[in-house]
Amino acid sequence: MTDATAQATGHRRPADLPDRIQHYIDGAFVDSVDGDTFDVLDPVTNETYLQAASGKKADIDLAVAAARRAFTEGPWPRMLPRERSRVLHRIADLVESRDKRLAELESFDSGLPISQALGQARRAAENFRFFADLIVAQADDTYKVPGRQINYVNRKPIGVAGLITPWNTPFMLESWKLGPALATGNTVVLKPAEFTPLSASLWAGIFEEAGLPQGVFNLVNGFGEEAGDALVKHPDVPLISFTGESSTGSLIFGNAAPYLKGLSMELGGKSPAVVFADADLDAAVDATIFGVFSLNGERCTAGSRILVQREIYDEFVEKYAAQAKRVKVGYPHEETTEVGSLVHPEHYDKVMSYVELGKTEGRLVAGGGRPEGFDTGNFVAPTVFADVSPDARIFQEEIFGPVVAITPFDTDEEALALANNTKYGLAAYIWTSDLKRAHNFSQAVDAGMVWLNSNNVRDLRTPFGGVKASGLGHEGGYRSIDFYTDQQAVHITLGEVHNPTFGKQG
């Protein structure tokens, strides 16, 4: 970014950024084997502030390779919990006590607003105390036949885990499959989004000051269909855990199909916010403003199809267009910043693309365009359409920007028929009063994920996942443990051998 055009936006750049990112294999910050690169952009003034190394084939051979010689002859996987534990605290406590300099240059890199990058920082932080606290806590099933026999579940970790995370609060994303993974005594391969490379690059300094051995963390930046191909259909990575598009998803699935890896995928989205007549309209407004243009609308959770039974429907849209249009839109370093700038100009392309039709398809109650004074970058009005009919494209499809949908229903069957008319079922949010409805509801929605008069607030001790297009497996929790290990089943025999007698002579 020019010295001009940071004064003609009000732009902040922050201090000390790098002009170069390598890949990080086997405890060292290297160039890719052919020397590739790729421009990294700012979101706001799509100009190249930095050269990422361009990850292949070869550069992921390397990186699993280090991986594999850290899981068979390192000393990480074989570390008692609690050791294990002490590291992952550590890491916990480095991205918390640079939580301000890591929100500050994921705000720069993705453009989310300052205020909810850091929010994401100290969820980092979270994950891998919530883990390290977890493998020490854990206990493993025991069944007893008294005097006869004994049978226990073994786990151990299973070896190279490769690990594919998308642009969308990056460094967050990447902690939530780091930790589970380091935890359980694997090592990785991380290859990160390249519209949002920058976090990424600091695991590499936190790791080794927190004391991880060498070889246990990998990263390859780098082009899904070259490097992220290559380390999905690498012989000796045996576990891939991805989150991004279902078009992707399936193409991951295909590849990894022949090797019969195992596989962790949270998908696309396209959940439904079900508002009923009994709701409390303010809080269920509330809510569903901050579920759709929170993070810029791009997150796989959000409520980007808002179905309002009809007697508070007019009511309804009256009030979410008039809040929609108080949404504060501003530079991403702006503490009152509420929406910043998407993430990068082919992804801004897409969802103006789906606001131009949006107007063909919908009534549009607020936004549509850009927002006033900015002229330039990848901003986008936080945008309304109602009385969108089920089978428009913008409540089938996955936005992933701050553009919502409105459509009315009027019995709870038709809401239910609505909440599940697409190939998405990853998370839904149901606002009623009425007890009964609400388990009801929740318990028929295709969805992984229900959230009972709430926005999205996780606990992190939950599954997290999706049915249909939107996922495959589960991730949180206990079932992150799952995941990234075998389990053995061990038998033991206590008392006499009851063995049936083959060939026994008369």
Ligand code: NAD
Contents of the next structure:
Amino acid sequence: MTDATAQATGHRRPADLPDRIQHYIDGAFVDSVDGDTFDVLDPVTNETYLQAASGKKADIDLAVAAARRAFTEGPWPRMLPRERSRVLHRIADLVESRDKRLAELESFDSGLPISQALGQARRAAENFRFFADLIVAQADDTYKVPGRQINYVNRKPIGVAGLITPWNTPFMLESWKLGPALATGNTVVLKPAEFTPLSASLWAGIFEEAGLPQGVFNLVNGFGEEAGDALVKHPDVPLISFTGESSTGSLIFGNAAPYLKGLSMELGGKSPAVVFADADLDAAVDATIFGVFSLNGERCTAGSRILVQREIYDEFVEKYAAQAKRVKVGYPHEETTEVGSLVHPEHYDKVMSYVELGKTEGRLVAGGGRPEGFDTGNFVAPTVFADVSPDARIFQEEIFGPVVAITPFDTDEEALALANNTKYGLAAYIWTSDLKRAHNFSQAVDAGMVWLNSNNVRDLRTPFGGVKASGLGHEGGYRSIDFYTDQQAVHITLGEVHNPTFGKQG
Ligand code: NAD
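Right, the form predicted alone is done; let's see the coordinates for the form predicted together with the ligand.
Once more the chain from above appears, this time first in line as the rest of the complex follows.
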């Protein structure tokens, strides 16, 4: 985009944008071995604004070799937890001190509203701080058999962790994996999403400044089928932590199977928000609006199916549609923007195809296309469909944009059956003032995480993950530490050696 176009459209381009991004391997920025690059687009104009190095197997091999060397020969896995913790706290300090710049770049690259990108940058710092604290508080089990044996757990880092991340809130999601992987003494190769490589390119400088030893962090940009695939199939990478679509997760699961890798899979969702007639209606409307339209609706835990009890259904739909129409769509860099532009034209086309499909599957009560005044770029008006049948595709499939389906129900049993009626099981949001119903429903719903009368406010100590097609394994708090470490059991005899002696006869 030329500066003149930018001014005409009100779009803003951050100062000092790079025009190319390289890999970061063994402490140095490098191009791809074969020199290949790919285009990265500005989601407001869909014009190419930089070239990123396009990694392949040869680049992954170099990155894994560097990470392996840093693991077997370097100081990082052998440092005291307190020493690693100090480095992690410095990383958090640096991220915090650069939060505005990080948010500016993230917002420009991904189309996320700047105010939300700022919150995500701060959350990234918090992820590092959290694991910096956790690693020094970590205690492991010892089991005593009086007079005979002591058995203790020797927790060890595993090796090179392969981290594969998606494009929604890229920097924050990378921190979510980098924090625990590094805190536990592993070395890493990160493969960020190809739509949004910009903010990931800042980690190297932050880590160098914080004193992370050379080779501990490596970054290879590129496509999933090339760079990501090579990481998954690399024999020296015993762990893969993946966040992305369920179908990609299942492909990776198969590709990793011959190597018997440790896998953590955070996958897609189609989470229900269930609003009972006895709920605080205003709070429920506010929360369910935020739940699906924040982060442009590109949110794994979005409450993208709203189930509403029949007594309040009409009132809810009316209030909801009116408020959805007031949600402010704007340029990502503007402070007042609540919904920015979707990340990429391919994703825009996918979301728009669901918007068109929705017009045949439900009653359109808000949005339904491009918002007024935004003729280019990937802008979608917050879109609400009511009276959506539970077998409709917009009720069943993850859209990952600012589009929501509302469906009525009569009884608790029906609400539960509807809530559980998808292949996904990531989150559920329940709105009711009946204590028994709240707990019984929460415990019965197929979801890895439930919020009762609450928005998606997460405590970093709690498990994070989904059931069914939404994930395998749980990270979060000590569960992340468990994923990134081996727990070796060491047994020691205290008294007489207890030997059933063989070979004494004859
Ligand atoms: P995606 O699956 O297309 O890509 C995710 C990452 O995997 C990218 O880095 C991509 O390059 C890589 N990849 C693709 N094919 C690969 C392959 N064959 N081998 C190795 N790597 C490969 O997902 P996306 O479109 O970037 O992200 C959106 C999806 O992520 C949504 O489904 C969303 O729900 C999910 N998500 C889940 C969570 C969670 O915690 N459960 C959080 C955020 C996003």
